[in-house]
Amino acid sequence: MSDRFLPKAEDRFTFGLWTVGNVGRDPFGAAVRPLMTPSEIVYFLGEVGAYGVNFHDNDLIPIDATPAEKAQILKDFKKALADTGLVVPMATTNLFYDPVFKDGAFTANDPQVRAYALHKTMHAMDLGVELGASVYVFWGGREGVETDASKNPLDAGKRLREALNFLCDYAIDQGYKLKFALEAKPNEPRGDIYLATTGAMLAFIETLEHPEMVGVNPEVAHEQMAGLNFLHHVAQAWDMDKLFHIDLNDQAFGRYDQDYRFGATNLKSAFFLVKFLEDVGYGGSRHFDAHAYRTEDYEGVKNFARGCMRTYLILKEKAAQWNQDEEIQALLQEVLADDGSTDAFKGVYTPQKALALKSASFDRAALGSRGLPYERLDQLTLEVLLGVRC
């Protein structure tokens, strides 16, 4: 029997090289896998059927490599892409973990951080399109403080939108043809990252010089951490034209950045996102930012890998059965019913509309007495994804 839920091309299931290359190093105890490479890494996603990889810079060159060094990495990684038939859809620059970035990178204090930051960034966005990146992605990591007395957050934000628009005006300078997406995080590793929310990101970017290359990589565990609702900052992302990436994974609400595979944790809310993302077409990479257990040795990496991409193809399957499901359907006909009594009001304001409104007579006794299903809604949503519905 064919497994229906085996992931195809036309999923756009992506890995960065840090996900399913991660050795299982914390801060509390040392790796319990041995490092892949990166042409590596690309086969292990090649064989559990991924459609993409996406890198930091030093995921891929590390930050030391000399020119020899850097020059066989990328032949071998562009060998393992032909080989496998994976492509590079996004890529990113590591502003976090050498130390020159601890008092952050765009916003540090030291001009010359500020500057190496800006030059890392160019000469990283030269190898993203190199390799066939399309999206370019800004995770300010290290962009906060642990104390307010050490830094101004207006200097902090004049420099952060500094940086992104030479970034843009140089990708345009270069002929890139890129999306840039910035990602959101409230904490960790800083005490508190500036614009610590996609709607903060959201209304960021309208501050920029080119806000229309610029939109958002929101992550499930970034909102989630902070006790947010996920779903709500990629609706609000998606109605202004801004979901540029996405990053999937799942996340208990109120711990550390836990990266679980997707669905591990929060099933309905994973549920409603897929079908979110589904409904609304999105076309992008669905990019599953998170890490197997500690306990895993590679076998059960691989096997975290292929739950990410199935958990998502059942709740797609899921979410078209809630679509279809008569009963479901008829409740949400029952709460959305229009007898068409207001529609002189509807559209655009004119002074005739608001003179009638104010004029109306409403039974608010009735209106407010009025039982909404939502109970039942619930429980049949529980019960499409318990498979326990036909």
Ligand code: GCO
Second form
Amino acid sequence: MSDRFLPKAEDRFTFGLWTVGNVGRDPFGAAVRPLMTPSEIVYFLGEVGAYGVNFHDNDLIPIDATPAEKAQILKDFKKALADTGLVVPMATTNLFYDPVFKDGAFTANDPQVRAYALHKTMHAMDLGVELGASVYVFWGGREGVETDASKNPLDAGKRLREALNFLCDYAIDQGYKLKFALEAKPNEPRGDIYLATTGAMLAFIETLEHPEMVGVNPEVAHEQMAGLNFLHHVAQAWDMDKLFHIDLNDQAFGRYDQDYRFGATNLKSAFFLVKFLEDVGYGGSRHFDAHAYRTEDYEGVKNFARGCMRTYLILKEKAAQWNQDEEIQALLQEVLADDGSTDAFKGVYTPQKALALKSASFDRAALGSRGLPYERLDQLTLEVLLGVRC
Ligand code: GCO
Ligand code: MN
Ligand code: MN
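Same protein, different state: after the form predicted alone, show the form predicted together with the named molecule.
Below is the entire complex, every chain and molecule, led by the chain shown above.
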């Protein structure tokens, strides 16, 4: 392994307890790996070179833990963090596993379930903040339906808004410096999940009482499951100053939720994503929300985790190469060339500009017949990725 691709703290590579700790259970088969304790996972992540570890409340503290058990787990976990130097940048609530959430949490029809979801989330926020989290993720895995006969989507939106407003105020009231990051997913585990895309989340945020506290946590696989372009959603979030966190993994279009190693399936998309994050100077966590193939033992899980980070760093180097490649840059200049002939129409609207633009004449046929060198640009991109351009 070449040293320049070893992860460093400034890369902000994080993993969830549930990612490398995934035991390989699926709807068709039992666990294939033994369960690691939370502190064992921290040492494991320290060994592979991660910067941080994130968790759902119940990844760390089982839902039925006694106060004494909770205290012991926390003590061991904090010791593991201190021993390894790992930090906890993000925390979240498990609002999907327990049967109580079978009809959703904040959007459940039963008001007692909705109240319990708020109760559980406030406790989980306390836990996250105690361990240093500054981003709090909301992934509404069960906030959806199998049949629209069961729930009015307007009611669901209203309930979700009320819950997030309540929790923003709770954070403010406690003096927590927490930012909320909403994570969209189109389906799985529900037949349809509300606010299915990052774009839908971005629009919803503007309807909240504290939109400044709330951003998004887009995940590669979630837009890809829906056949959408993930980069475009990330760019929109960035443009709105809402990219608070990001979940990196990979996924074939139209499949079940695969959660593959970052870059494993759509390498070119992964490249443009890394290039975007690096070009704009994204400074948040690069969180790998993925898990190893079910075929792996824990040596394989180490290969998986190292692979996520190493692929990111290789793509980062490729992005720098792409930005410096003379032929690529010359093609971009050609594509972006501006002869100044439309300067008089640019910028803010004035009635004069509008009039001048309406009476201007354009050689539509000449414009339409101009060739654009995108084939060459894309081929050069592939050749950078394939390592045949120096
Ligand atoms: C999924 C989601 C989750 C969330 C996690 C944190 O598809 O299962 O991506 O892994 O990211 O629950 O909120
Ligand atoms: Mn996911
Ligand atoms: Mn995720």
